[in-house]
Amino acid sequence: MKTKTNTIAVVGATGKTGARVINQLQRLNYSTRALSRKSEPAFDWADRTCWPTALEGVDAVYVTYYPDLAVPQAESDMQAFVDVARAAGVKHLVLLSGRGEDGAQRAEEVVKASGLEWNIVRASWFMQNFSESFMLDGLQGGELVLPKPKALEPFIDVDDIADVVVAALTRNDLRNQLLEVTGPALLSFAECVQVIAQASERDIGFQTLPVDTYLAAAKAEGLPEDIAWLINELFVNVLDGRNASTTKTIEDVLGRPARTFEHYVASTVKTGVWSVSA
């Protein structure tokens, strides 16, 4: 099959959604450019001088921001990014955003006002945070300790996010739309840990601490200040109940229901990722 000539770049191509998106696009025979700090050309959010080369010849771009759009620097970076993208000839920008994050919504407004065709994929918390991110060590070690959350969360499977992003990148009928995506059910962190424990046939505990206590201990073990700020923002503000609702966007866009947490766990447990930590 002949490769489609328009090039789609993925900023953050080694991340949870970025890797899945670029793999899907390649299977669909799109011309792609995987961008990360170690790619060639490289893309680094901390070095704006590399952005023009990274985006040269690109028609559309999927953007994931590091560390998170909630951080204060994100709005400025996104304004600079859309300026570079427009100058490079990019026509369409799809941004992964966080649900209920004030900083993320400011970045979204920058994209909407960019003059480019756009999509915002605004997502709830990832299910894969339990298997590919900061919660994994605790689960492997037999007890997950987190700041005390104030509300339930409609966790979403990253594979669903990737499917929606690919649809946004490749379907003209979705252009210039906000696509707010969630999983199908509201769950507590304790419920999620219980499902993982049962599926992995292990005894895994779950403990919550006041956020200040949690962060003091984490910083004593070397947690960087910017990540500590982000965890505080997420657990104090984002998980305050503002996101305790689900959407039907995945079904509307993809014609099928969103994947359940049980489906995610059943698929993931086969990898052995939740086995006892060595």
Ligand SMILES: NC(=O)c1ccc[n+]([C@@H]2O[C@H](COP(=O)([O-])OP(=O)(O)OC[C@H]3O[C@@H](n4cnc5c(N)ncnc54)[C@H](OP(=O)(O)O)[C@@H]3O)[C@@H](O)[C@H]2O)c1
Second form
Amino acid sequence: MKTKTNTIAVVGATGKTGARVINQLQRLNYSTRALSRKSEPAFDWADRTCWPTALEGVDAVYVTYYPDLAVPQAESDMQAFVDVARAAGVKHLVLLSGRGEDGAQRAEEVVKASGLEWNIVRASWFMQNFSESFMLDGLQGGELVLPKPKALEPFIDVDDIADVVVAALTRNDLRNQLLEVTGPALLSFAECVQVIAQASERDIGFQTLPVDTYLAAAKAEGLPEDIAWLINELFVNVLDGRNASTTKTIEDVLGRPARTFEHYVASTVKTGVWSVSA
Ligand SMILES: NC(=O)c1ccc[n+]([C@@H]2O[C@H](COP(=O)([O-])OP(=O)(O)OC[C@H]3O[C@@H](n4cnc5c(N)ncnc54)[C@H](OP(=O)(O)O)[C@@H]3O)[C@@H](O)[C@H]2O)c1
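The structure above corresponds to the form predicted on its own; please give the structure of the form predicted in complex with the ligand next.
Below, the chain from earlier opens the complete complex, with every other chain and molecule after it.
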């Protein structure tokens, strides 16, 4: 198959969604540019001087912000990013956003007002936070300890997010739309841990602490201040019940139901990621 002429860049190309998006685009024969701090050319959110070179010759870009669009710096970084993208000749920007996060919604407004064609893929909490992110250590060690969440969450499979992002990048009929994506069911963290424990045939405990107690202990073990701020924001504000509902966007865009938590666990347990004892 001939390589398509448009170049699609992925910012955060080694991340949970970015790696999946770039794999799919390459399978579809798009010309891609993977961007992260170690790519060539490099892209670093902390160094705006490298952005123009990173975006040179790029037609469309999928943007994941690090560490999270909820952080105060995100809005100004996104404004600077869309300005550089427009000047570099980028036509279309797809932003990964977080559901119910005030900071993320300010960054979304920047993208919508940028003059570029746009999509916002606004996602609920990822299922893969249990296997590729901060909850993995606890699960491997036999007990997950978290700040006490106040509400249920419609966890989404990152593979579904990648499918929607690729659709947004490649389908003209989806342009200039907000795509709010969730998993198919509201779940508690305790239920999720139970499903993982059962599938991996292990005893895995689950304990919650008041957020202040949790953060004091985590900071004593070296958790950086900005990540502590983010955890507080996510558990106190974002998980307060505002996101305790599902959407039908996956079905509307992809013509099939969203993947279930059981499906995610059944496929992930085969990798052995939860069998390791830390
Ligand atoms: N986790 C959730 O439940 C959830 C839910 C909704 C939305 N989100 C959003 O998801 C976004 C993160 O996307 P993700 O989970 O796909 O990524 P991720 O797995 O957190 O990976 C981060 C990516 O960013 C790169 N990166 C790290 N620091 C960087 C820097 N200073 N400059 C440039 N690149 C940097 C990393 O590569 P290198 O380290 O090699 O540079 C990696 O490719 C956040 O903005 C968050 O708001 C997350």
